[in-house]
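What follows is a single chain, given as structure tokens, in the form predicted on its own.
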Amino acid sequence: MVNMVLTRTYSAPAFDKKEIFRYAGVRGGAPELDTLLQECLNEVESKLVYRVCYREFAVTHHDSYLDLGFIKTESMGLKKNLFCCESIVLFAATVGIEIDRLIARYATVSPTKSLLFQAIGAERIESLCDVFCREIAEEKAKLGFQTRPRFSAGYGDFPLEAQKEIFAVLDCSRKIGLTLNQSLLMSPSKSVTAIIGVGK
């Protein structure tokens, strides 16, 4: 286990238009939206970044709480997710600030485009997380371990306030340009922090 913050930068995962439309709340085919979506993709594609920082911690299981190395938590949802796990991979991922600027720019002049950029951002960050989680799963499998589905602060009873400790131990601002404000909102907004359980 490497107990330091590491970073990875990825090339763009393939865009999933069906998923983008799902995030936008669009059901069924809409040819005019297909054209508009392609315009949005052409505009945003070169402006996105795909960056992840991460760190591994040993997990200590107690009757009423978990010690994750950087925080102690009584979250039963996370305790169930990490059942029999020996360690975690804590990570933060972002696709950058430019898509936030496009969302804001089009909010008044073209609300439909702004909505599509919101949906593109959601699909992009989920795709990035999927790529990273798949890589970690493959690396751990070679060592005889399995990984669990990622689990984020704010899910179930794992408090959103844990973001403060997550940002501190991952040094998100310096590593990938990701910041957290006093309201616990991330900037860039199309970003994720999460825990991946690792166990035999």
Contents of the next structure:
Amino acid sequence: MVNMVLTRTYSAPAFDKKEIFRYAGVRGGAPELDTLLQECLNEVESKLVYRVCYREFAVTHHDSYLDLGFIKTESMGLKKNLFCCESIVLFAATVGIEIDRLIARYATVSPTKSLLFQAIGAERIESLCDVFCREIAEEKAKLGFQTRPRFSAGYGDFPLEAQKEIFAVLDCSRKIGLTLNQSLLMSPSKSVTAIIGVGK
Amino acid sequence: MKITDYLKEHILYLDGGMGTLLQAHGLCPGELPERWNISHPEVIKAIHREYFNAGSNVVNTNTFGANCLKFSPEELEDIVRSAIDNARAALAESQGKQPKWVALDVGPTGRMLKPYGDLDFDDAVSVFAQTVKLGVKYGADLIMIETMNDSYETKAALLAAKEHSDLPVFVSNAYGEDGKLMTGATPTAMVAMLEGLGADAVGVNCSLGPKALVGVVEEYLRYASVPVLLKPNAGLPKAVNGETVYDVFPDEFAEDVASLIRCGVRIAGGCCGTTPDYISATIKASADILPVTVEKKNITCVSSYTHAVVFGESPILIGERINPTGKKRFKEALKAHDVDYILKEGIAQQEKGVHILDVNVGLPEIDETEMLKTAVCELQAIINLPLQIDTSDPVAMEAALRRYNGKAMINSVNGKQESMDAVFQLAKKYGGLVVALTLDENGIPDKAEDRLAIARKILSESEKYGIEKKDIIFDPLAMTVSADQNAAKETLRAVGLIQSELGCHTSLGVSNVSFGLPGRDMVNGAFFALALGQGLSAAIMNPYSQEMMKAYYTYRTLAGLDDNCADYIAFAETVPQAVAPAAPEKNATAPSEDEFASELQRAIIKGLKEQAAGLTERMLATVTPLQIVQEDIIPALNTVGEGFENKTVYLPQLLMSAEAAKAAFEVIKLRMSGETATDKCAFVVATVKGDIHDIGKNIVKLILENYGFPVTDLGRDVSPEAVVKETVRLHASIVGLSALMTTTVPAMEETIKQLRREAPWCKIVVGGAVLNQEYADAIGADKYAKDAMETVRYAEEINRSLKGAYNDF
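With the form predicted on its own in hand, show me what the form predicted in complex with its partner chain looks like.
Shown next: the complete complex, the earlier chain at its head.
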């Protein structure tokens, strides 16, 4: 296990229009929005980055709490998720600040586009997380391990306050340009931090 | 010896990594390394000493994250003092005979600045100022601002260093593999801004190995007139057999850095993963290289937070539309503090292809300083063009320059002593390209030669401030040809003279030339083309003017500046070849017939913005504005709103219709300018303190405006006090509060509490992802609205009951 923050950069995962519409609150298809969405996709394509930084930690299971190496937590949800795990991969991912700029820019001239960019951003960051998690799962499988679904601060009883510790150990600002605000919000906003459990 | 003098003749060697070495000494994940200055001074001293022994001229103190956001004032002072003491002790104990200095290391705060983060620019300056003052107090020899990956934060740090010390300041940024900072700036943009602010050296550190930084370093060397610094990582960290290793080893690192020293790098060291071995190898590999002289580059440019605009061969277009002069609607927007109006003007001009935006918001009735500052901040949040700040008020100019994220154009100075005294001082402090008008106490001379003389006078005055010639661009003033038939000719001659005699760039406000003539656009276009032929570099112009754009594109093609005439061809396709009198626009007819709905209604329902505006325009010829609103716009909105509530219409479609309706309203507003158009009660909206999500709030605002409510939008992250103040001032009947996160619900509750006390008359409606009826009841709101339509319905209900109440009297 490597006790250091590593980074990976990806090229754009394929866009999932259906998923984007779902994030925009549209159920089923909406042909009249297709042109507009395509305009947004053309505009956004070259502006995004796909950056991840991550670090591995050993997990120690105790009766009443978990020791994740950078934080001790009593979260039952996380305990369940990390059942039988020996280690975790803690990661932070972002698609960069440009999507925030587009959302803000179009809030003035076209709230519809602003909403679509919002949805695109959500779809992008989830796709990035999927790509990263799949890659980690494959790498761990070669070593005979299985991974668990990713689990973020703020899920269930794993408090959002854990973001402070996560940012401290991942050096997110330096590694991928991701920062944490005082109200525990991330900037750029289309970003995710999460834990991937690794076990037999 | 002063480090800046030593640098004139020598390559200056810096130290290598600190953080990676501390980890090897047992620094835990998440532990703050700055505390080791106090808890492990021997370790810190030993690392510094090894670097000095390896030949470093400069070591950075272990103060990367030493700022008052992470430490109390007392602890911060202890840390900075002991950090400098440790470096000084190491310097004294070290064996190397080379001249040695101690640099106060200043790293990023780790927080993002507003508007995309929550740290205010001025607060960031004060944070850095505290560290800088301590560095000065405890005897640092220079300040090293490093690993900055955002241009705005870099500016805050450099400004703090310049305002609170006289020490030399080196500034180094961290670039991604795409050759840009994390927030988008190119090396050229950073060089432009940092040189303007007075950095003594600029450069690159961290993030990548030396090979991967070659492109970035070369760009620095091409543009910088100060020494360039390079402090790369030992490549990238990789996992090998469970160990982390950096993939570039000392010999390869040294060779790569040496070859960049050969290209002109004057200050070299290492960052993450490098050790004293890397530094000694680098010194050895570059021992025989003669330092390359740092040349003045004489490049005239301005920059934004993403890119630089260089003045030279291709003409630069400066959009003039953000200016209230002669624009009734713009004046009203300014008085109403309608910043959106300004932003739209900015976006529209950018879409027309201008390179720089002029920003003038001067109006006697408003606080220009506050408005200019706001306009600059809001524009640079969403538009990446460099700005030309246009004001005659030095106080407003300074406020805007301070906040500007880049190197601005400063509009303007002139040959009057008073003007030069005020403007050059600001240009010296904040940097900028100064537009200099060739007029003085005696007015505007008729003859080109006399304007040239004023230009000379301005240059000699600017020299006294140390402002270089490249940072002055002359405007020899286009005068009205209908008043003096030689006016245009003399201006054109002045353009040529200033270029040939002084070697300076010129800019013109073109449209003045045609004042009083019919078909002004034609005259402007021809004059612009002639001026370009004389060597004009830039024009302040109206990008909606077809003739001006024609002159621009044809000039570029004829002057050999347009590869394969591609830009011209693309432009020509957009130019209507209209010969016949314009027929009614075809696309002004909305699709799909429906006997119950009018054309305008259908356009709104289908969300067709241009059509809605066009139809409204036409209808205004025969129908009163009020009739259009009541018989077309509102019924259309109701149709869509009901569809949304019945889930046959989705949010994006609701918004498209709202935008179309807004476009129709905008046409009506233009017509009714000055008249009060609403009988609806005042509505205040805000996203509460601590929360920066505003999409939901913006949607609510848009739909409410559609229904005729005068909405005052206080923005996001708004304090309870600010909500109360505005509600009381407007005596608003309804306040809408939005929160997305659980953590900000208490702020919403506090806002409601204060509103109840200070503005007991107002109704409070709340919404946002975390809220539900239960929460809303618990925090004492009058109403929980699940979406924008429900908010509108509620507002209509309150409005009716209020009017009913009045009727009862």
